[in-house]
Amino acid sequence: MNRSFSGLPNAAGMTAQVPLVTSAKQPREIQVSISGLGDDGLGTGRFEERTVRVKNGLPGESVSTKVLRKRRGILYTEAFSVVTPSSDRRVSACSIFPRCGGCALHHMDYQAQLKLKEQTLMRALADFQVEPLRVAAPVFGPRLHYRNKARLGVRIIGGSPLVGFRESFSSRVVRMDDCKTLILAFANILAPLKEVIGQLSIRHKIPQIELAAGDHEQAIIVRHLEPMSNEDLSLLKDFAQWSRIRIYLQPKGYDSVWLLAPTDAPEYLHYLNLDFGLCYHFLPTDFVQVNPFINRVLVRTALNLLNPKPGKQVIDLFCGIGNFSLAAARLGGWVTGYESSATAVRRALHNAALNGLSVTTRFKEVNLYDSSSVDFADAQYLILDPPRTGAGENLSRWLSSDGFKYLQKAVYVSCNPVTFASDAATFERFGLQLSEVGIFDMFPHTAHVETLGLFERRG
């Protein structure tokens, strides 16, 4: 069997090029004048009294589009021809945009993208009557090949595999031989990875793969619904050796993930934060920020704003594996991290020991959405980095506790402008004003908005 990985044959013995699969009824084509751009990066227009959402369209443009989906009276479309282009339109660096659903704004000038995201944040704050004292300039980094963690779908069409993000407005897997978003270590092996998956005996029973990378190592998790044959395992081991990427298998949930090859690989991936002299260990299944450059700047900025004094108490809610906690401890703070995930708490404790910070840090497993058992004690500093749902209803209970009266500063990292704005209004009701806010472009060319806010006690 050919295992050169420079152009692996598929199961039929030849490399196949698979056309995009469409329904028997071709999508209807319509022309739309775009009046605005939504927070999701889609253009908005009207056609025959119906709302139309347009991918690959910008305000002021007239575009020809294909209707790809109809839902609740709204037409979801993709522009394939621009009649009158916007001055903000740019040629996409990605050959599969706009078909791929991984990015929404590849056609838009980058400075215009940053402006859109800042406007999204400011509009959300205005909706909750929150007015920051200062708005920081947007923070950005590499615009291509920045993403070191992703989940890709797998689908077999006519015996040939597709591995990639989902198509726009569809659950279908896009035909993807390259990616301008994934780090080069992953982008460069997509084509050979597809080919080796195509040779597996259970290729129809592999719904997805996950990618995760540290600073110097990469891993692939293969989800499979049926046991693999010895030949399948041998193929994947050969691929691991050729690519120098760790291969993990996942027969069930995350607790079933195990390392297939190489068997002598270290247990953990890792990333460094040289600003604070820190090393973080994590497993491919752990949550870490997907953009390592922006994460380092985010941690640095957050701790500069918080500026915890040595020996003072710091609370870190939704602390994860210690991304912010350990940096605060390195500056001399006594840190208590709260996290809902038992796995993340174990990793945070491990990382504290790894960095010699076990004495000044504590980590506790608490369901932060069902429990109010967070002890502020005499903490003067607070860090929050919640999921998209925000801090939740417990925020008011936490801020009304007796220990809260000592709190002077809070830094809040958010991936959802609406829940950030809602929680900002709660902070202000309890006497902490939003003194500075700004966006960090964690996901260039997407509509995702990452926000950092500093709240300070009035007076």
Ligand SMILES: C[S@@+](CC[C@H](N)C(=O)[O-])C[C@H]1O[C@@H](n2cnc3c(N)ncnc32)[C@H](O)[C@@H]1O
The other form holds:
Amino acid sequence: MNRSFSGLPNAAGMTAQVPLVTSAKQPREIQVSISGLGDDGLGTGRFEERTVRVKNGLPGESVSTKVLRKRRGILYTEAFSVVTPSSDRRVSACSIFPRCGGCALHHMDYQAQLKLKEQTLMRALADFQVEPLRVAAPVFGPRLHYRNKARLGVRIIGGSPLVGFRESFSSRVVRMDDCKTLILAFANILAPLKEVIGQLSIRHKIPQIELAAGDHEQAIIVRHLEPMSNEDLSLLKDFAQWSRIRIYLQPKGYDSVWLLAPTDAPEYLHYLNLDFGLCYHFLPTDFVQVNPFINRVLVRTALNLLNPKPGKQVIDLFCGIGNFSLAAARLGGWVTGYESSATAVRRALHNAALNGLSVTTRFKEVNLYDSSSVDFADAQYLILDPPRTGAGENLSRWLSSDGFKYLQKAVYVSCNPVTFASDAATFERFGLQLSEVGIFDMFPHTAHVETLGLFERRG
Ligand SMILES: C[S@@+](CC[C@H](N)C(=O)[O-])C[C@H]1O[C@@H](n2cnc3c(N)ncnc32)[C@H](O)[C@@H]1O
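Show the same protein again, this time as the form predicted in complex with the ligand rather than the form predicted alone.
Now the full complex is given, and it begins with the chain already shown.
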């Protein structure tokens, strides 16, 4: 059995071209003139009276595409050659774009990407008749190798393993030896990781792996549907030692995750936020923001806008492990964080203690979409960072509660411009105006938009 890992992928390995289509059946090829670009980063055109969505296509371009999927009368295609390129077209830095479904915009000028995302937000706000007083310039950071968390599919095809994101318009796993999105510590070990997974006796019983990194440590969680043999375990231990990446195993749900190697690793991963003198501990299964560079600017900007007065009450809804709560407490706020995940609440309490902030912080395990008994304790300041579904009708309930009659300011962090806009309209109905809004490019080269808005009591 080969227990040596061939090391980092070489330049040739990194640029290896992947065939556009991996199925035996050759997909149909059609020419499309692209007239528009959707919020999802796909071009839009027509072919024989049908709507065509084009990955790797920009408005004004005429492109040759392969039809990869038909759904509800719409053809989903991928451009493989461009007849008339747009002035916004750029050579992709990624050798598996557009086949890989992980990114949508690698072919597009970066400033144009930011403009698209800002337009997406502005259109959503206009749909809900919300007019911000100020629009802040887009905030951006590193454009490549920014992502410290990901879930990758695993498949064994013809004896050789694939580890990667899903292909565009497909559930197949893409052939991925490199990734321009993952932090280098992960991008550089994809090839050897595939090699070791391919050597496991239960390689057919590994549906996915998860990657998670702190500032100085990386972890891989291997989900497995059957028990590992002793040989498998020692292969993975050797990999952990060689790569200096912790290996966790997950035989069942998230609470079954355990550290295989190295056994003497500290219990937690960590990240620092030096703007606030904070250290956060977390486990690879915890929610943390996937782009640590943008997260730091996001927390700094949110707290600058909120500017809580020392000694005043701050509510942090959907607080996770305390990412925003502890920064607010560092500024002197008395913070109550609400969160549905029991492990996140435990971590937030641990992090408060770690940073000497236990006296001025409280964390409560609550399903915010269910509970009518949340006590907002006359808070003047609110931080809100919900999942994609936004706050929805719950926001009216919260804002009409007694606790929020003194609310002066709210900062709202959102990964969904539509639910942000809908919630913004609710804030406005309750007399809190959207005084500033802007996008933070948490996910460059993808169509995802992260928004930060400041709401202030009128008058
Ligand atoms: C976008 S994350 C933000 C976490 C945190 N603010 C941060 O910056 O790391 C959303 C959080 O909402 C929590 N959440 C999801 N549904 C919830 C619910 N119904 N009630 C309370 N919290 C919920 C998730 O567990 C997650 O921690």
